[in-house]
Amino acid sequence: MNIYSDLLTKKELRNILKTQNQLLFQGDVLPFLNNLSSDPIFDLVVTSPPYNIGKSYESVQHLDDYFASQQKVIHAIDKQIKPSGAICWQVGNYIDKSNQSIYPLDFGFHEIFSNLGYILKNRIIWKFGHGMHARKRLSGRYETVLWYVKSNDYTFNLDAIRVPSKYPKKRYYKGPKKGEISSNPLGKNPEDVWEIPNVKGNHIEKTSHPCQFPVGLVERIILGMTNEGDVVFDPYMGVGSAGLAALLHKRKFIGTEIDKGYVNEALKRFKDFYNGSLKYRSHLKPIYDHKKSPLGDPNV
């Protein structure tokens, strides 16, 4: 398994490939984008982009410069996905550090998707358990996937991602139906509000990343928006959430990321997936009762 740093062609690309099923590259996304020919070879693209808060791995902007530089790298993403392909673009709030104020990111980004011509078909809350409490404010506890598509050809498999029914012995009430069982025996559409447990303290999945994605998070958009097979990019790849979830479903892997080291924490990740020892939390795994925990009990 290699990690790349000298750009490639489509034809190189493609032929990494056919012999392997994920492709690292370290390096700055928009020339890696930028050298590709215009054939679309993306299924699906999903990816959580800096916030532009001053995290170790960006330098913070003015509004307008940061979502100029984002339009760049959605156009050049825009080239390489497929006409039925998709984009998952997870994003949280900026906060202006003069006067704390809110800016949700989604907003800024729907309008250069829209002009693109996406279309949105959700608007996905991520709810999580955790994060700082806020003194002045609600503690945030949610951030956004937008789902966009190319077109209304486009790849979705509900079954897939069906989770257990609230009321699984629910009946029809009337009807020719009536008495017999209404709801989905494999379950209920997970609906546009999903909890997931972010990564944070002595979470399975923790690496050095700041801000890494679940794995549990990215499965269910990849199971639900592609086939085996599908192409799945992700061009701020992190410590390589996004591709783990990738293989562990059968799907092909890119992802660009500017960070060495995090490249090097993703290389030893996926070894540690084709070697059976990789640690990670199944979008399946039950959310944890925080009643059974001793930290819950006033008498401790």
Ligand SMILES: C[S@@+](CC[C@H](N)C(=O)[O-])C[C@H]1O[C@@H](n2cnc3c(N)ncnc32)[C@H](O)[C@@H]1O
Given for the second form:
Amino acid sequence: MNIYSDLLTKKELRNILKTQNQLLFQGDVLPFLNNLSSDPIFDLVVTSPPYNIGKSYESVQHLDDYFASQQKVIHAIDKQIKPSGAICWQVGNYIDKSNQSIYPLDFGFHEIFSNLGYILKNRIIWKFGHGMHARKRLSGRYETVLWYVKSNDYTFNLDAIRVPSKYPKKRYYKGPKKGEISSNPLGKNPEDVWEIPNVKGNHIEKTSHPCQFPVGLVERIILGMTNEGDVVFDPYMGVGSAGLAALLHKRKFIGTEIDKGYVNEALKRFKDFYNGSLKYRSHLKPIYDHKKSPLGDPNV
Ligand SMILES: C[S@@+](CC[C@H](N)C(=O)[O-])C[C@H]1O[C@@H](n2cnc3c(N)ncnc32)[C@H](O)[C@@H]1O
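For comparison with the form predicted alone, please write out the form predicted in complex with the ligand.
Below, the chain from earlier opens the complete complex, with every other chain and molecule after it.
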């Protein structure tokens, strides 16, 4: 398994994917994309871009400059997405330090994607349990995933992402099916609010990255929005969480990341995947009920 850092042609990229399930590129995503010819290769682009909030890997820009630079990347991505392809763009809120106003970044991204003709299928609310406790506003406990498709000829494998029904034994109480089980035996639609723990503290997937994807979040996206053998791209792959979700479910993965340390960490996680020692939390694992912990008992 290699880390590539020289720009590749589309032919080289396709050749690598004939024998390998992943291609990790260390460098800036924009020249990587601009070096490719225009025959589209991606079935799904799933990513969490820099949020412009001053994390160690980003310098804070004026929002207009931030969206202008993101627009360049999104336009370059658009040229590589197949007509049946999709984009899942995951973002949170930007906080304007001058007046402490929050700006949901998906507002600005929606303009870019809709101007390119993308169709928004869902604005998924990713709800999680851990974060800073705010003092002068409500504590933030969600981010969003914008799921766009390029045309209405898109993949959606609902059965692959069903979750347990609330009342699996419920039966029709009238009509020709009276007495038969009324809920789908495969479970229910997971709906558009997903509670999946974020990777903090002692989460089994924790690496040195300050805001990595939980594999389970991308897993549900990949199972629902792609098929086996499809090519998934993460332009801001960090420590490779989207790639792991892709490999776990027999998809191919291309990831670009500017930080050498994170790419090395991604490579290590890919190796763990291949030798069977990767630790990850499935999207199906129930949320821990904190009331069961002795720490949750006010009388202890
Ligand atoms: C929000 S993090 C993504 C984390 C990732 N989802 C994961 O699970 O680890 C954004 C990442 O984009 C990387 N990045 C920033 N600018 C980049 C650029 N121009 N090209 C490629 N990667 C970049 C940062 O180093 C950072 O790791």
